[in-house]
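One chain comes next, on its own, written out as structure tokens in the form predicted alone.
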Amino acid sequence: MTVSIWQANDTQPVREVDFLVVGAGLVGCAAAFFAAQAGRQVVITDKADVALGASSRNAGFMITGLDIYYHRAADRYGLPVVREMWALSQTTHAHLHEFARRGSVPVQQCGSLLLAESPEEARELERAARALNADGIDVEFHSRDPLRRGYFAAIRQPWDCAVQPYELVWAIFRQSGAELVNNNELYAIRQDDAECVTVYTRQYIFRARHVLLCTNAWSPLIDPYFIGKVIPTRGQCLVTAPLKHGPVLGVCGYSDYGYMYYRDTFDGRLLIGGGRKQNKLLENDTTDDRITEPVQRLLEAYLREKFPDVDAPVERRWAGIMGFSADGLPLVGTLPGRPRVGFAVGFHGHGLALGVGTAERAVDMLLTGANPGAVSAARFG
């Protein structure tokens, strides 16, 4: 973040804080909850407000696992890491269900379908299903398209869910009991002694015992440590007007190796997101959250191709900035030379799958020194 000398000249009021969370999205609000459960007095600060970033600009998919096929993930990370990340997503979803239940947040256990756009992808899906089943994960493989919309195969995970993500984050924030300081840009973090971190923001200078950065895509703008480790990446969606004849899917669907995704909304619309695969140079490494014409044109063409029975017009389009990590796994650690400044960032577009469990590990690491496991940023040296 950049803050001019006219906005803040370092004479802001000083506030003593026990545990400061920077970022009021899904991960930040979850971290505040876990820190409060550990007996800490928590303040959250954000450059905007609760859940106004990617946490409420996504499709609202509670999908289990990583963003690549299970067998490919095992080849890339090793099977122990893949199993750990699967369990972490299950932990995340257990927390989310409880947060949603207590907060009366809409959640629908409609299951998910990972669909193949080509015969080649269908073969990959079959390999993924076999790897999942061999590891005791009871997914269902369909050798034909269960939606009858021109796909070639599918994996169904019946336990996955659709959620209202904005209401979910607000529910987590309220249950955390944390104080919120919103509309408050951060511009410097210093740890000058072993017991205290000084955080300079537009409204206040915070002096905190612990600080946890839950800033995801914006992390490289806060500290150079994150440059090259977290890459801001734009994702885009569109949604139709309410459909006259009700839902057309009844499931969370995604295809083309996860680059396309679609679902019914709770008020009877069809949402479609994606289009980044064909526009990577345009959509990668940017914090500009405006929609772009090439991606929106692709999304609308996909709507007409796969859902010709939907005659409702497109009513809303939007974009959000995700934080992709350099290796596809989240990062938990502390800033070099600042052991009381922790972070939980880099969710690779799967914050609803991994974010809350990762936040729990980050808080535990910062307060007790616990090893965060496969998400440890120590893997980057």
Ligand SMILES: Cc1cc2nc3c(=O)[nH]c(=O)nc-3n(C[C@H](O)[C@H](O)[C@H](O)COP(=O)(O)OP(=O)(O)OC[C@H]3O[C@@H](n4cnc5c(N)ncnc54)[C@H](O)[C@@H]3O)c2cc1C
Contents of the next structure:
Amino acid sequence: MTVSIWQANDTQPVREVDFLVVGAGLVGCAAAFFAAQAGRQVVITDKADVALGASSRNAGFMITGLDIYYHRAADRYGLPVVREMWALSQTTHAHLHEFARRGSVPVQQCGSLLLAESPEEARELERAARALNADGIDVEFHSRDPLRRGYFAAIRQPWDCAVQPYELVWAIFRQSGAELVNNNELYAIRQDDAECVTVYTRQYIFRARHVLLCTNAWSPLIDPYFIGKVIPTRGQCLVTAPLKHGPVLGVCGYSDYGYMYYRDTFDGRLLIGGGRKQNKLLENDTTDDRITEPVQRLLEAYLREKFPDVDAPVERRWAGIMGFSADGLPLVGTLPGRPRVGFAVGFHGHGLALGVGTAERAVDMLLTGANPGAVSAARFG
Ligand SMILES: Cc1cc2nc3c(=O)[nH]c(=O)nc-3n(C[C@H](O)[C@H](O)[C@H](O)COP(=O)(O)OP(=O)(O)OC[C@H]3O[C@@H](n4cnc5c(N)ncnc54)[C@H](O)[C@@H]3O)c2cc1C
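Go ahead and give the structure of the form predicted together with this ligand, now that the form predicted alone is out.
Once more the chain from above appears, this time first in line as the rest of the complex follows.
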């Protein structure tokens, strides 16, 4: 991120802060909550406002686990890491339920279905179900399509939920008790002395004891450390007008290895997201959050093919920028040479599954030196 000498000449007022969170999305607001619980005086700052990044542009699925099937994740990361990430996801959901309950935000326990788009994916799902069951996770495998929409098999996770993500993040922010400084882009961070970090933003120069970057997709624009570790990646959705005959799904559906997803909204519309698999060149490595025609065309074709009973028009389309991590796991750590500047980023399209538990670990790491475990960025050396 660069700022011209005309936009800011580093003469902004200086503010002393105990714990500064940068990024007021789901993860930043949760981090603010945990830091306040630990007795810190917290300020959150954002270049825009609360939950205007990916945290309010997602599909609102609270699906447990990682974004790849359980047995594949075990092959890639090893079983201990996969079990730890499953537990982190459960912790995240427990926190989200508490935040939602205290903030009167509706959470619908509709369950999720991981659905197979091909016979090959059906075999993958069967293996995933076996691996999950072997670990004592009680998912149900369906060898036929429970939705009767042409899928080949499914795994049901009955405890998964759907939320209204924008309301949820605002509820977490309110519960944090933190002060918000919005419309305030960060453009440089320096740690010149052992006790204090200097953070240059449009409105203030903060002098903070601790700084936590929760800037997800935009992190590589803030510090070169994140280049190649966090890849900004566009995700897109569309939603129909309210359906005449009510919801058609009653579940969060997730298929084609997570590249397609769909749910009913609480006001009776059908939401469809995804479409990135066939458009990776266009959708990967970008912070441009405009919708693109090929993806929207694909989403609409999917809507008409899989849901021929839905004749409502598409009423809204949007895009958001996710922070994919280089290896698919979130990253928690401190910037090289700046031990008071922590980060919790790289949620790989699964922030509602992993973000809050990861934020808790990041705050703990920064304040007590605790090891963040499998999400530790130390794995990148
Ligand atoms: C279309 C789509 C569908 C998705 N569906 C799901 C889903 O169903 N379930 C799920 O678990 N996840 C889903 N995700 C992913 C999920 O939304 C993210 O993982 C999650 O929101 C990440 O939260 P965050 O707080 O880290 O990031 P963000 O919400 O993006 O917050 C980052 C914040 O940092 C701020 N910021 C950036 N740079 C600066 C700066 N220089 N100075 C100040 N502030 C700055 C931004 O303004 C932003 O508010 C989806 C994402 C998209 C885009």
